[in-house]
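In the block that follows, a single chain appears as structure tokens, in the form predicted on its own.
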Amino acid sequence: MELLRSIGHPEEVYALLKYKIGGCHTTVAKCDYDKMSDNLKTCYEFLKLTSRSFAAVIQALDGELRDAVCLFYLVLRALDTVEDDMSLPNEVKIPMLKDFYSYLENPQWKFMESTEKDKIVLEQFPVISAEFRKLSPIYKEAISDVTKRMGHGMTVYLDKAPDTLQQWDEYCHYVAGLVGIGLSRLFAASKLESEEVGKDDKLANSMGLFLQKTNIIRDYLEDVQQNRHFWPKQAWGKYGTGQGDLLKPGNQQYAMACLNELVTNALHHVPDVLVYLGRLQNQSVFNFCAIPQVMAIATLERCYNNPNIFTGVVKIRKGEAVKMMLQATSLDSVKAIMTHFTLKIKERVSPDDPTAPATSAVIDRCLRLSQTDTVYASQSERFFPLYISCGILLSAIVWQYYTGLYSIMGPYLEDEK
């Protein structure tokens, strides 16, 4: 099915086949399970169960950093599971969120009453916390501090949505920017990256905000249908009395204006992303950080000025994603991908859009910072002979299939006549 979706993009078909046959060098797991404790093996199983996006790139990290990031992810997944559980009354949830960091030092603490799909990380939290306590103090300090700050921040927006764009930034900081800050501290602690990477909270925060804002923009319809509201009132309040008003017939022009304003806001983080990635020295850390960012810019391009945000699911093709995973292994390659999708947004900026001047300005800034001689344009021309050959081969297979089918079914079809 994924091959069929990419059939008009032969370079994606090539990427999918390459990934299927030989895997992806950027996500090759480096875990040595024979040397792991039983608890740590279980933690990696929890990672695979609870993460679709990050499990592969976490397992591809180098050295002791890999285990630290795995445990950091599981701790935050457990915290997020508490925050997401709508069956928990606030008088239970709020103290738990604020105190969650302290459970890392409590060998017995676990929670058996969650109804969320990832409840296993709460029910088996003693397994996770036991491995956490084995980490070097510098790793433990970073994870505990971010868990404490995030738990507090989650209580701030537990019963309210962001009103202003500044509050939107604050909300995204609590749930994603702090993840970027924590990861950066782990990178520096591992000595795989410089102290500068671990100390520059502004850039690390932007890494998280770019991903979180992209997800919030893309998931608008699903969130509204579940009575969850993450778009800031400062944006949608210009066009209605509630976020759901953007879905009303006749409001498409307003909905698109609101959408494009938020995409423009998210694009302001791209320059910080490029500066951050430019400081990274370790290849596994670079891959870990770069892959989600290029997926985000591709998703944001798909969202911009797209009315399907308000009617269905907007996402990039798997072939497109695999192609980017295979290529996003250097700063120049990332710049080329950023340039490619930023230019595609620029092509769709309408002079009638209220945010057009601001959108054009931030696009121009992104393009200046992402200049490179590397090209990420479609390689269809290069793959044209291969594409024709595959087409002929597919036709031959289909012909053989139906010839064989007719040899079996032919007599019955003729009898019916």
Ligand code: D61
The other form holds:
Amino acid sequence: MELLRSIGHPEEVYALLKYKIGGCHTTVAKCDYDKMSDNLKTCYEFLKLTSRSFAAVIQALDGELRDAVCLFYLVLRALDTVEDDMSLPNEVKIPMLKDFYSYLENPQWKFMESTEKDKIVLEQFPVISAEFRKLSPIYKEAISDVTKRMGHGMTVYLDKAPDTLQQWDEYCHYVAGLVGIGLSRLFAASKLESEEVGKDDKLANSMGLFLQKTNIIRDYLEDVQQNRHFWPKQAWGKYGTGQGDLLKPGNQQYAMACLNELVTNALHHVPDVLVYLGRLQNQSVFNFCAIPQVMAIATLERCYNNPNIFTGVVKIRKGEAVKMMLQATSLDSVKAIMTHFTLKIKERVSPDDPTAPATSAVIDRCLRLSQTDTVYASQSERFFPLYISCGILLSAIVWQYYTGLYSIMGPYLEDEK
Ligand code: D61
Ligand code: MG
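Mind sharing the form predicted in complex with the ligand? What's above is the form predicted on its own.
Whole complex next, starting from this chain.
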């Protein structure tokens, strides 16, 4: 099915086939399940059940870092499952979020009342916390510290949507920037990356903000339908619209202006992302960090000036995702991908858009910082002759098949009538 969706993009068909046939080994699965305890294997099962975006890249990490990141993910997924649960009253939720880090040291703690799709990580929390306690202290401290700070931060925004753009940054810092900060500490602790990577909280924060803002922009409709509001009032309020009002047909122009302002805001994180990625030395860490970022820039490009944000789901094709994933293995190819998508946004900036000058300015900065000789073109031209030949060959086979079949079956078919 995914193959059909990419049929107009031969290079994606190629990427999908390459990935299916085994190209995925470069980016996924270095796990040796035979050497793992059953308990840890179960944790990796939880990872695959709860993360479509991160399971593959986490499993491809080198050495002991892989288990630390897997457990970091599961602990925060459990915390986020508490945050997201709209059926929990705040009297229950607030103390749980604040105390969550202490549950890591409590072998019995679990929570059976969640109604969320990822409730398994709360119901089976003892499986996760047992593995957490086996990590070396340096990993445990980083994970516990981030869990404590994130849980506290989540309580600040439980009933409050972010008003100002500064509060938007603050909310995103709590739920995603802190993930970037914690991950960077784990990278440095593993010695796969330098101490510098573990200390630069500003760059690490930007890695998370770029991903989280992209998700918030893309998921506007779904979130509003569930009565969750993550778009900052500073962006939509100046049009006199109310919370969630961007969905009303009469507000389409405001909605588009607001959307483009937030995409522009998110693009400001791209320079930090490039500097961060430029400091990485280990290939598995690089892939783990770069792949989500290139997915995000592709998603932002798709969202920019796209009215479908307010009526349905806007996503990138699996073929596009796989093509980028196979490519995003060096700083130069990441720069090429960034250039490709920022140029695509640049082409669509309309002079009527109130944010147009700011959008053009940030795009030009991104383009300057992404300069490289590497290209990420659609590469259709390269594949075109091959694609045509395959097409002709396929038609010939199909034609042969039908005429051949008909010459044998024809008489019988006619008798059937
Ligand atoms: C390098 C590589 C991966 C990075 C990174 C740097 C920096 C930050 C992040 C990943 C975090 C990005 C978060 C983007 C996805 N957003 C969510 O999942 C929202 O929940 C946020 C709180 C829980 C975060 C859990 C998490 C996520 C990814 C990880 C990780 C922990 C640990 C290690 C690796 C990756 C979002 O969830 C709802 C949904 O999308 O279903 C929400 O509730 O807003
Ligand atoms: Mg959440």
